[in-house]
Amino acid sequence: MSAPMMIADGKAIELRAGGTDLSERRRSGVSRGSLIDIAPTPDMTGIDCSANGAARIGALVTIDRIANDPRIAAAYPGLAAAAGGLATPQIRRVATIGGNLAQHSRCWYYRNPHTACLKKHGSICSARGGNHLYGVIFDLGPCVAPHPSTMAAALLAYDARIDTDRRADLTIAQLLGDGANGAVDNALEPGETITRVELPPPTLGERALYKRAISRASAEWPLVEIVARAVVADGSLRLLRLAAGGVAPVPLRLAAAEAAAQGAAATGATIARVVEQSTAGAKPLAMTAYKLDLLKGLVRDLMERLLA
């Protein structure tokens, strides 16, 4: 995990937890500052569940632990599935949930130490006028790189709240912004660190799935990913949540698609409406229109499996 860079005595300092993202940035030369390891505390390394089932996950809990905790799998199956589908087993054992939320852009212009993009104090988004093959289809701001956090999409689907060492009860939107500020990956202040994730009580009768579209068989960043939650009762959809990653500068709820399903019969016709509305408001770039089909395909597949 790395919080926004601090300046102390005129020198840049970054904070580190698992360090999977930070280590890569330092190898490439994008990050060069001094490091301070985040000191673990019991509150930051544990998973606790209250009497009503609501979970509190410390920011230093690893992705692997979230994927394999039976309490998380039972109460928040979409979160557990997303954690289990992220990166590789080796990375999941080291990477933390706080770090996944606070990681930096995967855009190749940002990762190139010789390119001054918006996120490195440049004046333009290099990808917008350059190679943006892996860019957004919901164009929300000056930067066209998708937000890299799978866990943010999953937590968005569950209306999770985030605490830091300075602020409490932040929504995912408050933590990551709305995409309008292309210079940052999140709204953390310099030196501010995520301390825990708070999840609401589990939803009775929930079904949830996660799926990503990738450009190779495994160990790849998603082109598009979906966390889908549904509650079906008496043949009708009582709840539908669709959170998408890889499609915008921040994770998005597919609100139009969710609205199309509210109270509707769990039928093929409803699935078709949800699929059609899943791209409502999309504005693909010159090279990213293919993601519209990927998004619709993932939504269709997950809806069919959820309603089977």
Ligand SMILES: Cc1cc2nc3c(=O)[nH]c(=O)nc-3n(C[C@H](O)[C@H](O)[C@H](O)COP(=O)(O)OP(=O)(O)OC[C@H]3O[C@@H](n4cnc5c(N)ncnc54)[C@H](O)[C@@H]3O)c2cc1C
Given for the second form:
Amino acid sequence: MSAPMMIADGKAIELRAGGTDLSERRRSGVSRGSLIDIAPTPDMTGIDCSANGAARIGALVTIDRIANDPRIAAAYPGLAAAAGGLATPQIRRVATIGGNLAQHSRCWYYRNPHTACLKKHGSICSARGGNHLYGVIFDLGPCVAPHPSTMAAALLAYDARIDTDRRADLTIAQLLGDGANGAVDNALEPGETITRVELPPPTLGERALYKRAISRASAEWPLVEIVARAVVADGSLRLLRLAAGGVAPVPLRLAAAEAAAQGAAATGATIARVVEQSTAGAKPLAMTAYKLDLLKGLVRDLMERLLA
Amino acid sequence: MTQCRFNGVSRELPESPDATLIDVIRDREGLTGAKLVCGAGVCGACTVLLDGAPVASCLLPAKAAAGRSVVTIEGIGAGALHPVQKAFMALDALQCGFCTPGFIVESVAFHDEWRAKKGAAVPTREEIAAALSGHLCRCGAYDNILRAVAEACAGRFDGGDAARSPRVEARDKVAGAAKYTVDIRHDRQFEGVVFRSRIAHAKIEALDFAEALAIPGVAAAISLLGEDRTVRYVGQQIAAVAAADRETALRACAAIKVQYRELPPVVGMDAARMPTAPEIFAGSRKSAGNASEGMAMPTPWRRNVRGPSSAFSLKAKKARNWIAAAREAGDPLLFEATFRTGAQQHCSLEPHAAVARFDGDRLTVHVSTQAVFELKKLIAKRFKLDPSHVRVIATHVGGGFGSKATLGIETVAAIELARAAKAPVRVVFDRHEELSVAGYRPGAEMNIALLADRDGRLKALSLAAHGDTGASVNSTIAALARLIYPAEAKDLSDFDVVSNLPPGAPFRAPGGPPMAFALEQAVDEAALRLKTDPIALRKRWDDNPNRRRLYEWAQGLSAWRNAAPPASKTGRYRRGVGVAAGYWLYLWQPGSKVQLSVESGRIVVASAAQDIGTGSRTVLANTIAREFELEPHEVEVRIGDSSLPEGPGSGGSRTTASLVPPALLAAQKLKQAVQQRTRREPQAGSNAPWREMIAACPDFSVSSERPEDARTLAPGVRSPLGEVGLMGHIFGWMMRRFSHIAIGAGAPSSVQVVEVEVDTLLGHVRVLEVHTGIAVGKLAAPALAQSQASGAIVQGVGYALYEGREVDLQTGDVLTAGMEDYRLPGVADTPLIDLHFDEGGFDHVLGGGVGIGEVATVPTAAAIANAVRNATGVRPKEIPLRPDRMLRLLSEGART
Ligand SMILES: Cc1cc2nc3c(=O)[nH]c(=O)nc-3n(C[C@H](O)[C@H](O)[C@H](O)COP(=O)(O)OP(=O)(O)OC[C@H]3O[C@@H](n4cnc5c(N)ncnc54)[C@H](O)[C@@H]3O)c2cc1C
Ligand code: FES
Ligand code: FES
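Having seen the form predicted alone, could you now give me the structure of the form predicted in complex with the ligand?
The complete assembly is shown below, putting the previous chain first.
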């Protein structure tokens, strides 16, 4: 799709896939430019798995299909579980993976059409000096809202690459940036369309889990969420991947915790070290210190189950 | 391809790229079964089938339906009801019914797929809850919903027999045919939108509608400013606009020119109590709203703090002295603590809505209201109309919970706009308005001191409650502690802290749940310190006969008797059991009338009451049916219309107690009259003599008014006013005189035993079981009473664990103004609910029973808190007990 898409009548043009994020912002008036529905091409609507297990997921594939595709569940259980745990059944049936990656912030200052926000061309982050109960603990940029995409966290854990109509082979970090630019949710150019997601072949013998911390039983945006992958062989950890959402302006690999596990014995002592390292570098805001405990708690929960 | 099939009929889709499917379904196709509630994909009220799969039509671009088939609730069971619909009816899986079409659409898809795949297997509660996790029910009908879906899947409703329900209007609700105010549409009807302040505190110097009125399609613009032209919270109404459609009205609002003179804002209790804080209601205290059902009594003010209101104290000075002495002496039997509760939003799924239409000088207003009759009077007064020319209609009301009891801005705006536009106008609040400016139960800060003596008696109690009331007053919390657990002395004072936040409103048992949260935890703590069983201690301290019977019941529960001792509570997941008691006042409305007629051989019962999901329609039908040995559906019920004989409001649990006694009196009159007039004696040995006589009776009608209760009371039953003494009688007189509410004798009561599980790693609290004993006398409609009680418990769970309003303390913006951030309990949060009804205690009331709406929600949060204390050893001081608070509590507990 080619798209010279910035200025039409002085306002941005926004792409639309399932509309589950965009329609709410249209109704509230936060998004006001013109709309372009992404035209479905066969390339963008299918899931292909190659013989070696690598998968390509079209950007218009729904979250529901990802959650229920047996090939995905077998090769990338953390991705399938993350997809199945996100939003609600009605939303999953319509929401696409491309839209999930490119969705906008859920910060309550951003979603309120009347309040100031960096992502609405404002000059300050109202949440930083205001109420940031659901804000970040890794303060990586001017905006303190966590990135909303659960799928991005899962894809980060799996080293997925993203193709767009203009660029190929972007990492999640390249797609979403490093959080330093508080004015945007991602590093897509205006009108740039995600076309597909490429997943490398799974590692032999790996296990993966997904879990989110919430206050109710289900159907709630995560306070903190983690996708964890591990390969344990001969009693030691050959691979550990921990990707966290809800804690930073972009989904984050918990690098220090992963490093603490590298090659270590699959024991309680290792779990303790990994848990300890999971908040390395975190700098909570006035109202978000509880997320440190949630992050550690989730890492412990997942590690204990992965090493069980 | 821009065609789409709606329930099988091919239709053209609109061109507009911004149209969502719900707009097309409701506004253009006139299929009003699907509701627009959150507009954000959270609540599921708008769910329809798209090529057979349930989707949220509020987010689905209409264009996405091109070439596909859409089935709405109207298309389900159009010929014969679907088994799921029959199950919802039979098991009373609905109350106000506003969420019901969405639940049914999703459940039908789940049911059909389940049975195709799994045959006769019955899904578990967890499986059903997962499938329905995208649906919210504010009435809390989840327990019956879970049951209904399971039983439909089990094939229990496959048969073709006529669908039955304990709720008389259930069929309309499961079919999507029930019309609510938001569904009313007149010809040439304009859409009204309220223009609101963006600033928390300002004087409006100038208001100019010229540009707004110049926009094509705009019909009228009116000012809604009060006399002092001052706005005191973000979102306060300034003006309203009517236009051909909502988009145009919103554009017109944006074109209104306002000149604000900003005043310093004071947001929240802490800021408002600073000695330097500017006074918000200086010189204009009358413009403050009312957070309670009763009128606000004259009370002193100190700047932004109104209070103390301490009329319900008993030897207050003594209480203070004893407590001070005990504190000085380090008496371990003195428990002192500060408890905090959050602001709870009503969040009725049907928003505040009104549709006004003038026909000459006659005004008809459809309103989503809890008080059609009272509202008629208020409208006539405010707009200087002849009351007989005003008609208020509320056929079905999608929830209220206290927030729709008076004349609201939606109604004022609709009427004024209709007058100005010379055409019907509809005003419907959006969810942001609903969750910010449409009322809430004020948060509170409560300082409690409870002193027991060496003999284990309650010696003194002190409770000072500060309500975070925003631009309103009259949060009454501490006073309620007078009527339970008699003590030698009680020092009870209520304060309102006003600030630049929206005004509170009465919410189901106003003041009750926060009072119980503080008091019942203090009693629990006393039991710990006295090393006494908490139920045994309550039995010792509480002399109310209704609750004493409930304590006996509670002591017999195996959940209580077999609870694990505290010492065994280690590890990540910890379970605990807690108990709490609660009561509510028995209120009724003098002047309430019930008319009974025979019309064409049928009985018709009529009263200008309304059914907000609580079941007043059914209460009337059942009461009359029982008298005449008929089936409830044989009685036609007319309510929801102010042109009927005066009926009670639906608030303060007064509806049942106001309707049943006059209905019984009218039934006696009708019986005599039928016997006199009937032209034909029933056949000898007939098993339905009344049915036959009524069928043969000429048309006529009788009417009765709510009688006073019997003066002789059973032993132990007291008038709460008498208990408080002179102040009580004055209070009672004023309530009756100015609020048209009588306070009767006896205490509707509830005792709850709750089991929780705390995940100490992730701070998650799960309520496993709620055993609830309730004493409200005889039940007029037992199945509906159960629904009411379960719903009240679900709301109590929400209050305890999830529901909290968050604001910006600088700007005064309400941040939790969407349903993903304001967290209602969902279907998977529903505990196992075990209900026990004790039907005694109200023999002095004709019919033997009173209302149930409020009482079951009073003790829930307190019982949950006591259970958490039992599970973890730490006492929750603040709700909602979200994971952040639970984790902090645990880490503080670990440090001490
Ligand atoms: C109640 C609820 C709960 C939710 N919970 C979660 C959750 O827990 N975790 C989570 O991750 N998400 C959650 N979501 C968000 C949901 O997953 C997203 O709304 C959805 O994935 C967006 O997909 P869409 O196809 O509907 O995107 P749209 O709404 O169509 O678009 C979203 C944005 O992405 C852009 N976009 C869409 N497709 C592309 C593309 N191919 N290339 C470039 N830009 C594109 C659009 O321009 C737009 O800005 C929740 C949503 C709701 C309503
Ligand atoms: S109105 Fe569509 S999900 Fe709530
Ligand atoms: S019945 Fe569900 S919201 Fe009222």
